[in-house]
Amino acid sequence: MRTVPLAISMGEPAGIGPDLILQIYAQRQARDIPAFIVYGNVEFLRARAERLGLMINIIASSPENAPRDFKTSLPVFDMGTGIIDSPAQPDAKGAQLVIDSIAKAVGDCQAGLCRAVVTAPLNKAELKKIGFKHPGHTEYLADLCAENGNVPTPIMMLAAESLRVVPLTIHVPLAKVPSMIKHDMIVENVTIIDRDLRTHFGIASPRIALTGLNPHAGEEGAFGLEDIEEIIPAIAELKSAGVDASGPYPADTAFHLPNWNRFDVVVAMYHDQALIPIKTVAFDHAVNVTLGLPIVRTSPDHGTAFDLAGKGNANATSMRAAINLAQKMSVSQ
């Protein structure tokens, strides 16, 4: 039977996304890389491969007609946007290609033509110049997955081996975070996290820790009331619903590794509270996973790295981990 491939969006053409995809494909035999199809531009990828000194047979394809033998040629769904291989020089054509390739990859995944979506890094500043309204990948993916006007609740999880973190609030100013940490929001998000850890990660009873919002988890109201009024009641409701949730724990001790290893995921209240610890211990191999969607989506946990684009020395560890995790998650669902 034909192997249903993973879908990989090429990402920002001027960044390292194309480099990583090509480097990983070149390693496919040594590392047993699962089959994938790239959504991007054939001629651009051929030019970038030549720049990197990689001898890769790149062919135009669709997921339905992707070659059975993934090891002989790299299939690319050509989005038809003519772009030039110009490392570190983003432009409007490249930004439009990024948006279009993500949308097509998600659509094909929803149609069952691909098993999961892996997205290479994008350049948010360039996307905003052409009218992109979303804060990032996560929110755009949720809109693409909307059904009958109902937009799913997307949740960003960073995963590295047994270490997983979720920031409850993501791309918002820190000053707005306290007003967003509400009982119902916590219950909804943690319920989704519990469900997806069971479904996609095969964890029968996920152990979920929640940090406090304030220093020392508020220290009984001395440093703020959000922990008492919002977080603690939400944890109680989750427990009554059968979710193994606990906390709130002071963030400075929750992320001490002996404590961290007691849990399957740590849910933090804001972006940096979650991302600083995991990037400290797993910067090169953490994977960005979007929970709460009807499809599986992963991404490397880094940006476009314009200074490395086209040079052949970008670290592909996180991108390779994203591909392998997408494969595992899509098999287990």
The other form holds:
2 protein chains.
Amino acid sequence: MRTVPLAISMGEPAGIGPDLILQIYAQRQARDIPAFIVYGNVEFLRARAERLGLMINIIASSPENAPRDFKTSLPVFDMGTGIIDSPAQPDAKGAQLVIDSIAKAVGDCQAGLCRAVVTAPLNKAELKKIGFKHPGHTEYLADLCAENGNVPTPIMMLAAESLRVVPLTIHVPLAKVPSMIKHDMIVENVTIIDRDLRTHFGIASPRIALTGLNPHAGEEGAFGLEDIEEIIPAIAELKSAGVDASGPYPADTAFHLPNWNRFDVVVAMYHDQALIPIKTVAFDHAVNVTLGLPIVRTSPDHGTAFDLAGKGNANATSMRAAINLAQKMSVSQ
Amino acid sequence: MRTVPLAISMGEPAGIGPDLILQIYAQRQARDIPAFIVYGNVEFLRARAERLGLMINIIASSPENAPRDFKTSLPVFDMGTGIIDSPAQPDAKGAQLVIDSIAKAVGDCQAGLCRAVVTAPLNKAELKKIGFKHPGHTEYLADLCAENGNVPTPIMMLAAESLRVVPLTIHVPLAKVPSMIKHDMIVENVTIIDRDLRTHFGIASPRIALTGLNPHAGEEGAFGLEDIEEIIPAIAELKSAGVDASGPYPADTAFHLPNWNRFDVVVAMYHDQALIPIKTVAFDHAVNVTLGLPIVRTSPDHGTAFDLAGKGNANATSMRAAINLAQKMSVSQ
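Show the form predicted together with a further copy of the same chain, please, the one above being the form predicted alone.
Complete assembly follows, chain above in first position.
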């Protein structure tokens, strides 16, 4: 019995997010899609469905009614006004809806009305224009989840069927990365990763591999000292706390395909080190998961793709994987 | 008519190099292996062949006689004395042979007696003990190729069937990479890469992709300025000089598999950026090619693997690919 639905924030109206949601709802029976409610605008979604030629009944609903409604109609928590169906033409009203719908979806999830949040892509440039201060989804979600002023540490994980990766640093210049790789930061992050893999992925003792920062993990200090001074002691501390952490492994061999089954997650030191292997091999299938939050949150690993919006040929693989993974991660709900 | 043989330096006697050479010679007919001469020691190779149970006639030969000898016997340019067949037990005499055999192979190649050099793996630690000052094979080869004190700029390329990559910086701490990525250095290196892909790979107008240094190639300066200040102007200069260079591409999507056919080589900014994708996908098949030298040189993309030496089950795929690629690259010889 599915009594608690997933919450999906509709994302940028001018992008492919609404298209993907509508396409996936249309396939709900063939693909056994779990019940969800969209945080967005009913009139807009009706117009987009018509543009795509999808015969879908779209109704205003609530988290409580969504599981029942989902069988026959796409349930929408109706927000926003004047949202125009204009693919590739973002505007301020759409941007405000994006911001508000994420907040409402997160709130309903924290209140136990929804089991997890799946976010469709947003357009940072458009959001910035109306005063959005966060670098992206992840930081906004962390802020929304703050309790008594304590903002949780969000951790981005990319998950494909056969590989999960976490970049310990993300959107920073490469020159700043080495000084950010510190013992305490590694321990804090890996401890959260370990906990969330236990609680949300049902892995009793997650096998966590860490890459080195430098080529060949520094080759015993020949190419940089961070591996010896920061990463190795952090792994030792994690081990003594009962975490099955190992490494640092040279990053160029850590992702060799036969190694993918040896670890439940590979924690890499920076953006490209983590994202090159997963995007090279699992471009369409990777799901973005935010660990470290009191709620479960996933999203597809792509952007708004304005050039494909409203055309009906956007690839729904990653969004569908995000929905299925959110359902699985929140199985105890 | 094959009148000029490949030169193979035997590599560390205690490692798998000799095993691979013997295994490949034993398969020469079934696999249509081109004629080569080994720069190494006859008595040692006979002992290793016996250990491996390979019935191979091994004789002292010369580059001139090797193509004829190769049909019935493994031709060896006999060097060194007292080289003991002791797998996983490197010693000074073996290390000296490694150094001398590379020098002699390179010399014979420069003299036109051999068409290209294929180097079997060496053990840096053992070489260091007897005073070898070079960081590795590549720098030693460049030194051997110096003319009138001018040492050529060697460039490491890893080549698999479907992907070639060059890391512009290699064995340096990650913290030093950003300051090394400079306009002139990029232009100089890519110019050599372009020339060698024309002359040695028969590519009329090589399509050369450059990655960005920072995440998302800096996202228009949001995450670092090197992409804007150094890489973009270098690409512009290369283009105006007639090189089909493009980028900088975000490194996490540049290696997406469908992109592999769009470029003849991807020039990455540092070690892991280049080596993660090729090792993830083509671990056993990648060949290490040194561009920028007056001679053609290839090597397998693995080390001495002491634990496998003398056992007969070392994987010869990369060494065989190195031999075949060296033959192809020196087709005009």
